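The chain that follows stands alone, in the form predicted on its own, written as structure tokens.
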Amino acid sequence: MRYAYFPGCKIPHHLPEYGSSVEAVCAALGIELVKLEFNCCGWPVRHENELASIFSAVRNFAIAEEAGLHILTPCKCCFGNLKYAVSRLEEDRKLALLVGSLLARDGLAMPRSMHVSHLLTILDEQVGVEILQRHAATPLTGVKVACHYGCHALRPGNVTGFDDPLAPTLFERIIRALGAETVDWDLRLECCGHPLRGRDDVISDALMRKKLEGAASAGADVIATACTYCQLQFDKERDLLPVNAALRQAPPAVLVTQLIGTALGLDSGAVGMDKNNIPWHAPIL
């Protein structure tokens, strides 16, 4: 398995314990991540300037092909709007040949297959349940995990094809490879908050408490992110609340591949779950 990885823009400045972590699973997994000179996926200017956000998605998709690759992104975010590229060359062909003049601009042409596919799309089809359970030298067995999956990659469902995007499954069945067991969590398909930080930090906040009391409620030790913004959210931003809120004894979260790594075997300052601001240890079986 060899793809293009696309870490995004926030992975390497605000959360590199995620790009970390990814590396190293992938490694130990037998996953191939070749690094490009790729730009932003296009999705802080979606809403200003919808030409310039098409544009920079598919200058990504052209520079993949070049290479021959099909790109691989952990970002829930870059991955949602990747795919809102594609879909938007296929219903407007007008925009189609404006993204194809400016590509031609940078000397490059317009792809002929845009392929981009998430993390966990990759571990629960390319490398499946059944390595997974293979590879996990030290089980999370005991561990209730609530599952976040993140909203820009499940909705809008036609576009992302990512899962069923009332009743997903897919992140589900990768923690339970890992030995842990799973909570059901009503909550867990709902948008963390984290997109609105900076414009309406109240709602952001609210959003954030309501699903962090959920998780908790719901028997969890440990929320799991597969998404930038998600895991910021749960920790770096919670970390901002006073010393003495209540919120800060809710489950902490970890990151997908944080969770597989320490399942693998794999170091932990690897992984960087030194990293976390909220943090959480895994049992000692």
Given for the second form:
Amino acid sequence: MRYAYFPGCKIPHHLPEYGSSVEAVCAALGIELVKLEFNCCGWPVRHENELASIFSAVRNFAIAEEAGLHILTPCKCCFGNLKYAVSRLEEDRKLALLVGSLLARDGLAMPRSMHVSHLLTILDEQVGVEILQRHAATPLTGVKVACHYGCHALRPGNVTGFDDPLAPTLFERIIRALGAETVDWDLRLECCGHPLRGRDDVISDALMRKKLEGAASAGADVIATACTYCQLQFDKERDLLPVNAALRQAPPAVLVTQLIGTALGLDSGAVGMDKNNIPWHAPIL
Amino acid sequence: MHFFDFGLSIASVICVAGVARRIALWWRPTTKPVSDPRPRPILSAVKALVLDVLLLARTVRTGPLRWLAHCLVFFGFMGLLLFHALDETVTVSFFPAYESTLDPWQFLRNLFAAMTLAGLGLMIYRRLAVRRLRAVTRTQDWAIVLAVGCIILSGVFLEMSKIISPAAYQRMADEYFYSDNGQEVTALKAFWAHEYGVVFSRRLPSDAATLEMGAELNEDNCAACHADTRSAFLSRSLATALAPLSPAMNTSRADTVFWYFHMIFCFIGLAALPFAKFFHPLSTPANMIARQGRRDGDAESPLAQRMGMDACTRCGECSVRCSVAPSFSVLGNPDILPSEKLASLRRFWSDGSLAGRPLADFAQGSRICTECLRCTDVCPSGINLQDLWMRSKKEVARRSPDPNGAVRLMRPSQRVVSFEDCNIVPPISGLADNAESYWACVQCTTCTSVCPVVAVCEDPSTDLDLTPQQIMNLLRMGLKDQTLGARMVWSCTTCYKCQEHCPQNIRVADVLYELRNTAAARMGCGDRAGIDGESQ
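Having seen the form predicted on its own, could you give me the form predicted in complex with its partner chain?
Zooming out: every chain and molecule, the one shown earlier first.
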């Protein structure tokens, strides 16, 4: 298993623990990550200029194709935008020509095929639940996990093809393989609110609160995230609330690779659990 | 010499005053909170001095060609500066027997010059060959290459003109060669003409006996202070190449002319040191030592930030590798690229002269940046660009709001009508304008009832202006302009639930994206109109 690793823009500075834990988990499970110099996936600029967004996305596919690799990303927003660009090129011939001419100016060719997978898909389809179970040296027995899916991977389902957009099961399968329990959580498919950060902080906070309260009332110990932005919202942004805010007591957010890394017994420095602002410790049995 | 003393004094005064002013600006009082970067051991500053400043370790990572080019110029020019320009201070104190006309100095001078010229050549090649670098190259980038190149070339021409000059020969002969014997005088001249390349106006004998006698006289009177000019390989080759012009150069005293040229270029270089990119030989090492080899984007003190802003060499490496550079390819706004944005940030913070269109462009560059840390990681000068972007973003957005901020600043009545008299469309559009997009819409309100944003609003009609289903209704009636300012359009969290759940497969979320694109494009057109109005 060899993939072009697409961490996205936010990991290097804002969430380095996701990057280090992804690399550690992939190394432990035999997934080789090749680091190419990608550019932004184009999602952030889509609010302002869709052509810039799609060109950014397709340029990454061109870079991956030059290396003969498929893209693997741990970020749902990067995944969603890369997928969206593929669907737009397929339906709009004129747009494809325009993007092709922009690529040519950078000395790149229009990629013949464009493949991107989210990390969860690779863990589920390529690694498999059995291998995960077998590698889980310290299973997360008794931990109740609320799986947070992340909008941009899930919807629109016909574009992303990630899982059943109305009743997905992929995330839970992986978490259960680690020995943890998954809780039945009504809001697991809802938005974390991060896309509105800086645009409408009131609604962003309201969406975050609703989700965290929902996870707490579902009886979860932790919320598992598999997206850079979701984790930033539930951890770093939540930490900006007043020190006495009740929401701090809601289940902490933990990256899926941190949970896997803990179950696999990987080096704690790479897993980076101590870098989370709202702390969580795996129970010691 | 009057000219020399006068020129040097003027250039030195400009240089010292300018450098003092720029360094003083680093300590300007600040209203921004002073943060405490983590203290680091002094040893890492020494390490940075050796690795980053002397060995250009940061430049290595940006490619072997760039490193080679910079090393050639750096070591070549520093060699000339220390052992040639400052020879009476530096060279003499280390090597008391120093004579500029002896080897290895004569040879080294040419070697250093050749290194510098080769380095400059590579730099010019790179600036022309890398497309994005060419796009960000400004006058000052060519100016510094030209200034250094002129200093070196005028020096080579000066040495060449001295080699061929009979006047220069006569000056040396008068001082060191005491002889009344006409045969000896001719023999030495013949030797110098034949071996050392002096071009006399009169033809001199070149028979073996005369030359042998000349060689002996040279050995006795000259060799202790003057080496064979062949070791000055650049100047001597140039003299050979320009041989047909030699008599003319000698009659017009080219050696004096080139001396003036060389001095004037050196004075210009010295006086230009405190300005623009010419300052980087001082500010960049200072910044690298202050950064102590770090590559992170942690918060810095205002002093370190200002030092960093001055340390930019405009090498363009950040812009070549910027994560959001594809947006520059589409939008054409240079301020999206870090090296250009840094220049605008300097203006934004220092004199407040940034306004109108340049401010709007800078604000767009500022918000399109995704804070991916790459520019900071690759910067060969070790500038903490990440911290500069993060620190300035909020302030920039306040002075020049993004489309979202601008819409939110409008009064409700403005939000409905603001976009009516402008027909600019974004590069990708058609979904919102196409009646087919909504033919199937039956106004079932599913989009509104599944919307998480509507769900968390106490009163959607006052908080959001319109609900998703109302927007779709206006659009299918062709009333697009009236939806562009609706806060629902801007508060859409892009979760795609509306689109996923729509029983009629209307692309609700994609339409909302397009509406934001349209409004953004139209606001750009409004700005331009404003600037035109100002200039009239």
